[in-house]
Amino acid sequence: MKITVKLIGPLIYEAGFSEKAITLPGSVTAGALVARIKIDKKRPTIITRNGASVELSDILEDGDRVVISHIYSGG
């Protein structure tokens, strides 16, 4: 299974890439993908799949585009 992963902001420096295709041996959850990328879990993140927000327990599918970013606020 192949998934495209895009990271936003400081996550790029933590993981060492901005965007790349990742080949996985089978189906995985969004949470397992985050663990595989090894980003810092101290700050909360938002994960989207093909433009829609997903939960850590959601199963990803072949061809998905996953974007991961820290949650920001301000004004």
The other form holds:
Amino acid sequence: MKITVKLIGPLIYEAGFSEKAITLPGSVTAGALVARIKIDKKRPTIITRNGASVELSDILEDGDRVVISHIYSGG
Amino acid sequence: MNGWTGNILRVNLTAKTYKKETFSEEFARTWIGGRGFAVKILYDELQPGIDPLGPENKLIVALGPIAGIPAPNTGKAVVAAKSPLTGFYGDGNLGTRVSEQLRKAGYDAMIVEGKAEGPTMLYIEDDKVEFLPAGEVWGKGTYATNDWIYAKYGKGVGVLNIGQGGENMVRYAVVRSLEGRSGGRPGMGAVMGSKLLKALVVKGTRPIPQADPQAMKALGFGDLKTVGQIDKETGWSIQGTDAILAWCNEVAGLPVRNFRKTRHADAWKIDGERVNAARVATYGCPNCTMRCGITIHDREGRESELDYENVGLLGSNLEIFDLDQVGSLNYLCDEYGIDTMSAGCALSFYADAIDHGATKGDFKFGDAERAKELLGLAARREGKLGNLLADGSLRMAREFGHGSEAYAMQVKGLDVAAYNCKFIPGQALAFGVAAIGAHHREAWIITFELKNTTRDSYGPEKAAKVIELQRIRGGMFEFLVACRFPWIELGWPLDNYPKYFNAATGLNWTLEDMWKVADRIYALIKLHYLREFPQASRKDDYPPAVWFDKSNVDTEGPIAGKCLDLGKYDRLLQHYYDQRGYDERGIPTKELLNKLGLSKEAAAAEKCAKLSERTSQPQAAR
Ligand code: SF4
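Would you mind giving the form predicted together with the partner chain, to go alongside the form predicted alone above?
What follows is the entire complex, opening with the chain shown before.
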């Protein structure tokens, strides 16, 4: 299945990309997807799928757009 | 009295007099400084009903016990007055060397009264105050004015000044300082202009009083380094606040087309990546190692400093997706000294009102060149249109009629910051109950709402979060006075702040003690409101009606078909009142006011409107 990953803010420079499509075999959790991306896992993040927050244990679906962001506090 | 100079400078522009007044230890401990001092002074000294643009209004510049000391992000000052935009207490904070210089000159605050005979610049150096002519720069923008001042006094002085917007009393004119940014969204610059006060320059040569200067020095320099290090490690300031634009677009929280839409396919053209890539220079306020200001070259080749709110409200909300054009609009607002957010909302409202047939005009979403002209008309109050725009979105809506007030994006007259709450109830509440109108500074809970709750819930936990953040952001940071970013953006621990406060004052306070002061300040701002608007009702704490409008829902994306529910919002509002100990109108009860030590203030408010004895709900533990 194909998932689009979009990173926000400083994560872009840490992981070395801003947005890319990733092809994954079979069903994968949000946590497994995050594990494949080169970002500091201790950093507090908010992960959304198609605009709504997801848990790391949630199973992703083909065509999902996953956005990983540092937790912002609205300036 | 350690931690405070114990002095307030009172200047009267009409009489060209000044005096140093002392304040008591009790006053200091009750109100701490910054917003606390400002709200108390203005409550005691202003008669309700005065003209905010008349000589009887007073401008306050207020600092707190950690303002100006070399410690993380302490280079901020609060400016306050009765607001010409909202009609009650208004304030703002801005990065400026005035913070350090005014304290070194021997004052924790200053009160500016009356009205000068002609354009004036105040020069303050320790005990000396000079009333100097400023006719040479009257009519000039804030950059030229600042340069003129630096040429006279060098760059070490603290400066507050206004541009044409303040001079012409644009209701959302701000106070500017090139050492930081702008502050006083509810028209503090217009109040300066109404007094013919073009600028205020401060130089101080004395030490700032602290209980333990050695401990403070050791703490401060170490922490400045630590905060800079965390910023570097996390990469926060690479995009600074601009990073949030892309995220808001993903989660359907971006203002687009006067908040009618929540996302746009072209948003990436003005996002944090593009801002960082276009970076010309980096700016910061005094005593800051995070330095969040990113400048880019605008369409005309000038340096323009962008942050998220500016890009959101002068860019996506006007459907302008050329970054250099957004830079130009931002530059003009800064040059004229007008609030980028309210200016953006006035323009987007105007375009929307034309679209919806509420008025006739030649401005369309996406038209950057016309937007530049309109900003000029507003700043100069040129013609009928310039005057309308200068009065802000709410007054324009009242003039246009045809139900357009529903989409004037404001609360209590202050325009909404760049978060589209069409389907984010907790943040809509945060805007609804923000002390001075829809300011994002007081509470921002969107990531909390999305991550820890369900987006369409209206439960008491959202009200509790708003109160928690109001105490920290609208309370503690505003009375100490310091920038909240080390904590909110880098997670630098909050308990550092009592540590600094205690090293400055020799007291032994905890965060809990801070929250009591914060609650007192929030309650007194509500009394200001009640005195000015005796008919105050809970409806005044509702966000813009368009967010409840089912005909305005998104047709695609994460919140397709959804909007806020009025009945549920009203219950969420009641949770907030219950937890705060406010009555059904959203006004603190006498029981609460007595508990907060505000019985005298309550008696003064009762001359204008009746207060409730107590709520029927049990008060939350405080
Ligand atoms: S983080 Fe930004 S707003 Fe805060 S003090 Fe630093 S430069 Fe100023």
